[in-house]
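Single chain ahead, by itself, as structure tokens, in the form predicted on its own.
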Amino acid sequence: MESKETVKRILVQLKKSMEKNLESEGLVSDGILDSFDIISLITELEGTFDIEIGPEDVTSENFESVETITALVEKCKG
């Protein structure tokens, strides 16, 4: 899925450590990503994938796994 690497590559680009977690299924509940990151990897997202992600989908959940991030942007995209 194209959707997928693509969410990787930008994790990586904005946090370096990344690299080693991308496979984590705790992205936000291990506190590998906090909330400034959060707002960061938003931000790269809807810039990359030409959407909007509203503040509805902004939850801890949304963002836990490669695999939870790249099925909210495939929501956004509809």
Contents of the next structure:
Amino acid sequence: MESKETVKRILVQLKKSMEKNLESEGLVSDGILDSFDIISLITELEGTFDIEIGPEDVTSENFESVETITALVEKCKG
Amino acid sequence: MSIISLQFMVFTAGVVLLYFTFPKKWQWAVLLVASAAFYLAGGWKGFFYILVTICSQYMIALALEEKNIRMAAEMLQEGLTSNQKKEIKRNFARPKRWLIFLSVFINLGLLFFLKYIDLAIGSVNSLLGTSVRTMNLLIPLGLSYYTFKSIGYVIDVGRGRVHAQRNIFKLALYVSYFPALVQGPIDRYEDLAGQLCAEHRFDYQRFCFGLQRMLWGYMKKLIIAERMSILITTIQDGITAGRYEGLLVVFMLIVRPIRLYADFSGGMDIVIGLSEIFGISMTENFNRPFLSRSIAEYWRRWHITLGAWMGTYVFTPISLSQPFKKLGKKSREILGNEYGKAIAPSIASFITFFFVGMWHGVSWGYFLFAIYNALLVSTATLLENFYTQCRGKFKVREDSGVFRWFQIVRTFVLVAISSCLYIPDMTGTVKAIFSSFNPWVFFDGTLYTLGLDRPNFILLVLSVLVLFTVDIKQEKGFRIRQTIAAQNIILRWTVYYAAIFALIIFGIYGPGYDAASFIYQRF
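What would you give as the form predicted together with its partner chain, now that the form predicted on its own is on the page?
Below is the entire complex, every chain and molecule, led by the chain shown above.
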């Protein structure tokens, strides 16, 4: 729950337009997050949660919604 | 064997017949034999190179799989802390990286050697005044497509995303599947391999849909792309000879991207349609790119599988490498989040476009192409907030039709400029644009002297209108093949016959005319 709120905060900090898209389940497929945003997001997530996200984790499915991003963070936490 | 030849049509008809008459468990073997025959029809010399790729990637993938199994076994030990798990991962990461490097070195090395050795020798000769003989090596059919597919497969095995294929013949089928061999798409192993080896029943509707898709592809290629090629060649030759200038050159620059689209996407329709007949669903390579509202969107809709390949195996690993992460952090500290966040991905984007450019050819034009596209994509991110503010200030409604069409036309113009950068005589072409300004060339009959007479020219314009109308309809969710299939038999077959006769009557092919091979075939 805490991770999810942090993910939301990071997303909004990263991109103002995310405020109105936090509930979206098609962040990548609808073009809300592009590849540049995903790279910046990963850097922020790694710094905030002290995790390592590898290229193998960068799939569109992992970044489609706040829920999938949170799940990725939890997975990387081990 | 060209896929627009009668020979290919007879060949595929035979393969389809065998595919559905053989026992289902051997259907994949029929495709493998057909792929080998297709490859050998292009000459036996290239066969050696594709065998090197299949064998090397087969062995490297198995070695990676073995490392993955050992790593998983060690991770399963009880009582491991998360740091110990990370340590195990790190211990295995190094040898896995070396194996992937070996795969890339052998296969990309072979690709670069075959494609660029003569160019390198030529450059050395002209720089040093030497006269080293060029090697004139044969470039195997589909070299870059099967190389990219197989490297992607090995990296995915290394990442644990897919399991290594233990049957070398099944891997050979994935690498050499004949419809996709000539110009892609570059399907990922996880998307294609399972389907290739699965059993498929004959399905009449799927068969009809596949044929319709192939027919549409042939129409794009033979009715539109071939006519446009005549116009482009005439104007390009005319520029060199000093005959054409001004708006006629601009006209050619507008026609070029549309010709490329009709040619390449037409080829994809044939490949995807044929696969549909087999029951194999291939990844779409185009998603109506000329309806994109930005260059970044255009690159997501154009040659999708190459873009995805470059994104997955070039852009992302570079962006997430330690030096780039440090650069990203530093630039955000200095420039702030808004601008700093785009610096590292922009450089990674340039490197990616550089590879895309290199793949098309080695020249200053492609280098400019890389800089141009990377700049456009980066500035779109950098200036995103600025653009939003401007739209607010000028009260531009983002969802309005006028603004959407403005963005679409703007993107097309940017794409046309991009394709101008690697034109053979770019300086001469640009000079020719500004040499004169005579809009009357569009009304005084000059257009009918460019290799196409008036009826052919009008036919071309109408065909392009049909092409874009179909694109716009599909964009709005209209499903053309399903709609036709839902009509009564008379209407349905009227449409089919109209399409077949249009292709037979208006297609440019046959004796006395050498239809150009697909543009992307040579890559």
